[in-house]
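In the block that follows, a single chain appears as structure tokens, in the form predicted on its own.
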Amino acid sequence: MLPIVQIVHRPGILDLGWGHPDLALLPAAALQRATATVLERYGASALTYGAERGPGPLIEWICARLAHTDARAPDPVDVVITAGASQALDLLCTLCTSPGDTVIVESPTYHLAVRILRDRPLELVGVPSDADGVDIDALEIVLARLAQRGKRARMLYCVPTHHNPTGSCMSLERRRALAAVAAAYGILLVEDDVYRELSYDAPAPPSVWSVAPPGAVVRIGSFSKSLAPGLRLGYLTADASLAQRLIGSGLLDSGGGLNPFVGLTVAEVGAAGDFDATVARLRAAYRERRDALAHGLRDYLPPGCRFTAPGGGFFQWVELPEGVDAGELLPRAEQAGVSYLPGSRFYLDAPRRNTLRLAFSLYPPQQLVEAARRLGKAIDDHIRFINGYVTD
């Protein structure tokens, strides 16, 4: 029988490489109720080609939701419904870049977004980031060097809120500075904002889109993390003129709006109050899992390892002692029954090989503590090995 899910479970391994939700947390009952309501209310109209921009009830609900979770609400003409964040990025690449254009990405960054960008013949350039987000001084140096070569950046991709992979959250001051640089240089800043709803200690800061000059930023949102990834539903907020260009694309002209039935269903989930309830439950569960992993790492990682528990999102970034390569460590870790993604996967070039990313979304707290124990032992054994000691 062919599989119906993307994830591959390997017996005996707690695989913290997968940034996937625990199936037990997904709101199947709420979606079942909403589906029945949508079919009763709209009948066959819910099943035909949808409006190019997306279902009106969903767009109106998104605007109202962002009025509470962001610094400003979009106007409905600023919103386009997409088939998830990945499709939104792909659509922006299709319509806003040309072969040979330069696109800047923060380093480290979300590795699968880089794969989408590399599906195009684009020149990708990395810019360093720190615990506060994109390094603005380094960005301006990169832009100046491009200008010396007679080139300019067309787009900049970043994840300011609960960053993937590091979990960091860009300060409001840095967000304003980044938006100002993008506007000054005429760069379309693509803000991946999919973790906004999953803030565990305090509300998420205003999006870069909400504080930027008009037209400088496109913000990508998604229901994959806040509701269920199988919906393949997201949205973007952009300047009205760019939004109009997107909905006039051949893709949306040919097939109508993306996932219209799913969009109407999610709008009903929101109207019924089930979205609020689901997000509250996810925040509580993921906060507990984040804390369990952090406690386990504090208890079991050997000296020289460093990490900071993230304020939201799915991921914990870990720095190993200098000289310990996370890629070389991985086979030993998997032999011990734990896996992760080496940090080198998240860099365009000059990776920090002593880093790794752990996802705490998939497993319950007790298994995350056990994963931390296994990882700590693997690191300790690997350090002893590279220092010339025999391990068991």
Contents of the next structure:
There are 2 protein chains.
Amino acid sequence: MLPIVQIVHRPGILDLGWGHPDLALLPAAALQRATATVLERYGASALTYGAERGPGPLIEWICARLAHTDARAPDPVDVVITAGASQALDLLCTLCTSPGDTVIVESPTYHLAVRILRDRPLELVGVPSDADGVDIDALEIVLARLAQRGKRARMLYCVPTHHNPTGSCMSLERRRALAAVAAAYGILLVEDDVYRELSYDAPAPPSVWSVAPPGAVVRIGSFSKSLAPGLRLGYLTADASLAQRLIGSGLLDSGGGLNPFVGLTVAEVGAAGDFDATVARLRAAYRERRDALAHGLRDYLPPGCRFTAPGGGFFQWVELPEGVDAGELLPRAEQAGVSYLPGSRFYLDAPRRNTLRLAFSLYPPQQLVEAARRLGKAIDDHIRFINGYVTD
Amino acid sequence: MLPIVQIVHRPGILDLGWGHPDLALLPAAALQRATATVLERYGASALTYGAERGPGPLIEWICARLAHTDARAPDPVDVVITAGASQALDLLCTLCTSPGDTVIVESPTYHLAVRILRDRPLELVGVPSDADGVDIDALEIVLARLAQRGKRARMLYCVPTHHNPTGSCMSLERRRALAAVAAAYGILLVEDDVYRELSYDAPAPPSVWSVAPPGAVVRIGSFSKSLAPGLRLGYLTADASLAQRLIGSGLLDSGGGLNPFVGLTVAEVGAAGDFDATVARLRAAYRERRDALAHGLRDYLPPGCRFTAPGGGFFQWVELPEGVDAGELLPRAEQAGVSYLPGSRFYLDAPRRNTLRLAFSLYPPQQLVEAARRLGKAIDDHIRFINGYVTD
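What would you give as the form predicted in complex with another copy of the chain, now that the form predicted on its own is on the page?
Time for the whole complex; same chain goes first.
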């Protein structure tokens, strides 16, 4: 039997490597109602070639939603519906970069965005971040070095809100500074904003898009985290001229937009009140999971491990004591029944090998506590091993 | 109000420029049943990150279908589910071409495929076709000229079956010859096969993919013509190694496949027997439309116009008398209440300006006859005008 889903379960292992949602949290019933309503209301109009920008009702709903969840609402002409955040990044690469262009990414950053960029003839350069986000001084040094080589950066990809993998949230001051640098250097800043709706302690900060000069930023949004990833639906907010360029592409003209039937369905989920209900449910569930994992880590990780519980998103970043390599720890952890992604996966270069990423999205609270217990034991054992107290 | 659909209706004009389906023919009820069944049967598994290759049940159904409708069934490992034919071409451009590569297209060819290719740093070269398909001698001359410049073609895009825009169908002999040339020169032949199910007089001929040496051809299929374009679902058949490269891309890994919820829905349409029923209904309806348009054209076009009714697909190609420019005719035709796409849109270079493309997919038979009557009158008037008998 060929698989349906991407995840591969390994018996006996609590695998916190997958940044996937718990199936129990996905709104199957709401989507069943919405698909039925869309096909009743619009009939075959929901099934033919769609408007290139995306379905009108969805665009209007997104504009209204962002008026509540962001510091500035887009105009409909600023919006393009996409087939998910990854596809949006892919489209921006096709239409806004040229071969040999330099693209800057935070390091660490979302590793699969790097894979999408690496599928192109682009040069990638990393800039470090601190707890407030992209290190602006380091960024300016990178830009100056590029200038010395007669190059300039075309694009900068970052995850300012509930970062993947670190969970950090860029400060408002840093957002403004980053937007100013992007505008000054003519860099298109691609803001991956897929975790905006999953803020657990306070509303998400204003997007970089909302505080930036017009044309400096494209913000990529998604319904993968707030509704369901299998829908493959997202959107972007840009300025009207860039949105028009995307809409005028061969792909959107030939296809009649990107995923119009699903787009109308999600608009109906919103209109029916099911988006609000789903997001409220997801926030409560993921908040509880974040807290359970943090408690478990506090209880079970040995001294010298450091972590800060994130304000939103799916991920808990952990720093092991210096000299403990998360990649070398992994086999021992899996033997103890827990897995994760080593932090080195997320660095463009100079990885901090004593880091790892835990996703708290997939498992209920009790299992997250158990995962923390197993991880703590594996780290303990591993530290004893590298200190020579025991042999394998 | 922002639009939902791509098409823009102009009052009083029968617009045969749109290669869109009649809404009355789209299977809204079957899709309503299928979405409900999928969410009942698979629940949230239909809504999470999908297998990179696409949902297993859809891949198995496609393999079984092609065993009936093509000369060779693919293995599941040869198949990748895509978000429509346009997205498949886009993905192949990203992963199988390099900047500056030469891509060969038939001329005339599908104009929006050319737009997708032109959104890339590729060099496009046209080769002419005759009634049997791509002119192999002309192709070899093009390849020899490229070789003289130290270049070789990376990719060749063609529509062998029920061609857009000409409606022609490549002979089996020509398919074999084309596959042999592609294999000999190491060119990836991209076969746009989206009209296979819409064959009105006889089964579609074997795909080029099915008669080619392994690795020479990628065939792009779609559910846009056989079910509904708003689903944005298609597939490709390649060889296993190329399929694996596509599946290993950042886009498919990050997204969890392309459109998995819709993919499972279409698999259910197939399993429920609704695909067979829909295709049978579409074939009967479009056959009747093709015939009605052909009758109308025979009755109303002035002497010197030439056309051959196609064996499938959406399009009727018309040659006007030499010296009559379809672009110049267009305003007069629209004044008479009919529109079309001038043939020049479909040529890469050296357009034959006395050609035009009529889509018979959108209107019922009587309106197609009326469209032919209006077109005939417009051509008559235009010929009298250019012969100096009347002035505007």
